[in-house]
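First, one chain by itself in structure tokens, the form predicted alone.
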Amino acid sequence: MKRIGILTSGGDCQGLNATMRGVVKGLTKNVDDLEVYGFYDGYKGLIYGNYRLLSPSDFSGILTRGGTILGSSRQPFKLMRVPDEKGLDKVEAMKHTYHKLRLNCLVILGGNGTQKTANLLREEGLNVIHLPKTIDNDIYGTDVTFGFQSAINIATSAIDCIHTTAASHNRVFVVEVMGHKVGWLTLYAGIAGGADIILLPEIPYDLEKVIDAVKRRTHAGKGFTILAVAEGAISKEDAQLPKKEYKKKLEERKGHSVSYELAAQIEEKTGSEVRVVVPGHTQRGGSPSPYDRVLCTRLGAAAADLIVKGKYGYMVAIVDGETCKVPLEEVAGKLKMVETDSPIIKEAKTIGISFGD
């Protein structure tokens, strides 16, 4: 008998259901006696014992379904050691639920914060397998995360749609793409969508150089300019501020992101008509792309293989196109940033894309 727990934690994305399906199908084909317990709303279900025994039919027909059949929630890692409002020790509660169900392994699907808690549970003696999920593609130790390609498709489609209206009205458009700390999604969607300017958190921008890039297109007879701007894009001036001052500035924006600030500055300095488009959570929604369906199936199958072999404490990664296991302690807490001198940045600059630096 193998008893497996499974949960999805953090922000949702395309491919969570497909990955769980891959895990369970892989186990069903290779384990004679199997019980799978699904925890609702991420770590919250593990903490408060909100779960149910799942059957193979629960994983049928969900390959193409977005979101997560188990629900999700954000449980900040920095608060995991802090008792809840009733004084409950969250870590001890999770361990209690795990042992109560006599689980052999806990399969955890999530991003960076989720991964850190998974590693914490490993340190506490639980058998865990982590599957790397995030549209940001910022998990260290894997070439790609599931959800990333699906989000690229949606963000690229948004930029594609902007081209015609931008050209019709000779406007400047700022398309805000998700990504607070890293710019992988903005970089790929920006290149794929033919953006003229791409602004990333990793490359603080010089406003004057952004303005110059807009003016150069105007002087060249181009009637419009499209900027792909990450949520976490930051100016060189703001990047030099102490963290407390910058945080205060963000609060003073009153919900308006850097894209609106940038749009106002461009409009003031160029006289151009500027519009802001925010695809927002559409980038997390809908069905997983065919690429992600394949990736999710591979990751799920690889996780099932590790469980069958009794190998725990790993993240299942994609490295050089192959699935592999990476020790959690080697990757937990690390971010995979866009390197400013990476080939893809150099190649984008070669074709004339401005990064405002």
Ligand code: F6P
Second form
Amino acid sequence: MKRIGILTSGGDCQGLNATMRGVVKGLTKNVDDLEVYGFYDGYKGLIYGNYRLLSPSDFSGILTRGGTILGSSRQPFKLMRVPDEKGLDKVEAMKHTYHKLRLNCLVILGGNGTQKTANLLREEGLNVIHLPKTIDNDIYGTDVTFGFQSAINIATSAIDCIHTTAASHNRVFVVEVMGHKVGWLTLYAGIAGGADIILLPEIPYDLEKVIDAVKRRTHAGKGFTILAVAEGAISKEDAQLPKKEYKKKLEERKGHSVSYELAAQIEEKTGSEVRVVVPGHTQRGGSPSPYDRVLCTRLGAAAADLIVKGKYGYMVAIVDGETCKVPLEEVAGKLKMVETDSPIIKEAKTIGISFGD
Ligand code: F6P
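Output the form predicted in complex with ligand F6P next; the form predicted alone has already been displayed.
Once more the chain from above appears, this time first in line as the rest of the complex follows.
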């Protein structure tokens, strides 16, 4: 007999349903008496006891469905120890729900913040398994997260579409790709989409170098230029500002991201017509790619295997192409960033892509 709780937390992405399907199919096949409780809207459902007993049929036919059948919400880790507006102790409330349902394990799908709370629950004595979701691919300890490849496909196809119209009109285009802290998605979509300039949070850019790169293309007779710019791209100047001052500057932009600032600067300094395109949340939407469907199924099956064996307190990861278990305490709170001297950056530079550095 196993009683399992399952929830999806944080920003959604493609492959949440496919992963839950993998977990539950794996358990159904290998556990005689199984109860699966689905918590709604992430940790919120666990805190406020909003759940439902699910059946295997709930997890059937959802391999290709985007979003999450359980709903999701952001419950910031830093507020977990802060009582809610009615004074409720959220951590105690989560433990209460877990014990009330006499769960053997809680399966938690989410990104970095979600993982920190999963580790907190582990420290509080609950059995947890974490599955690494995010289009940002920034979870430490796994080579890849589910959602990443699907998002690359969408961001790349946005850049592909821009290529034709940019060429027709001889324009400069700034395509803003998701990723506030890390640039994995921008890097991969930028290379796949043939962007000329790629700006990442990890490599602060020098505006003059960006302008030079645009002008070099114009002088070489190329009518258009495409920049793939991460949401969190930052200029060298801004990177030197004290954190507080930079935060204030971001607030003053009033919703206008780095891309709009850059576009105005490029227009002013080159005289070219510049447009900004923000694919935004489309990057998290729609059906998971075939690659992600396989990844999700493998991660889900590996999680089921751990639960059958009673091994808890791990993130299920992919390392060197194989699924494996990584102790949560070794990875929680760490971020996987693009290394500025990594081979992929060097190779991109070799073919002439500018990183503005
Ligand atoms: O963490 C994933 C992510 O998609 C980021 O790349 C993006 O900046 C952020 O979520 C947007 O989140 P929200 O759903 O709060 O708009």
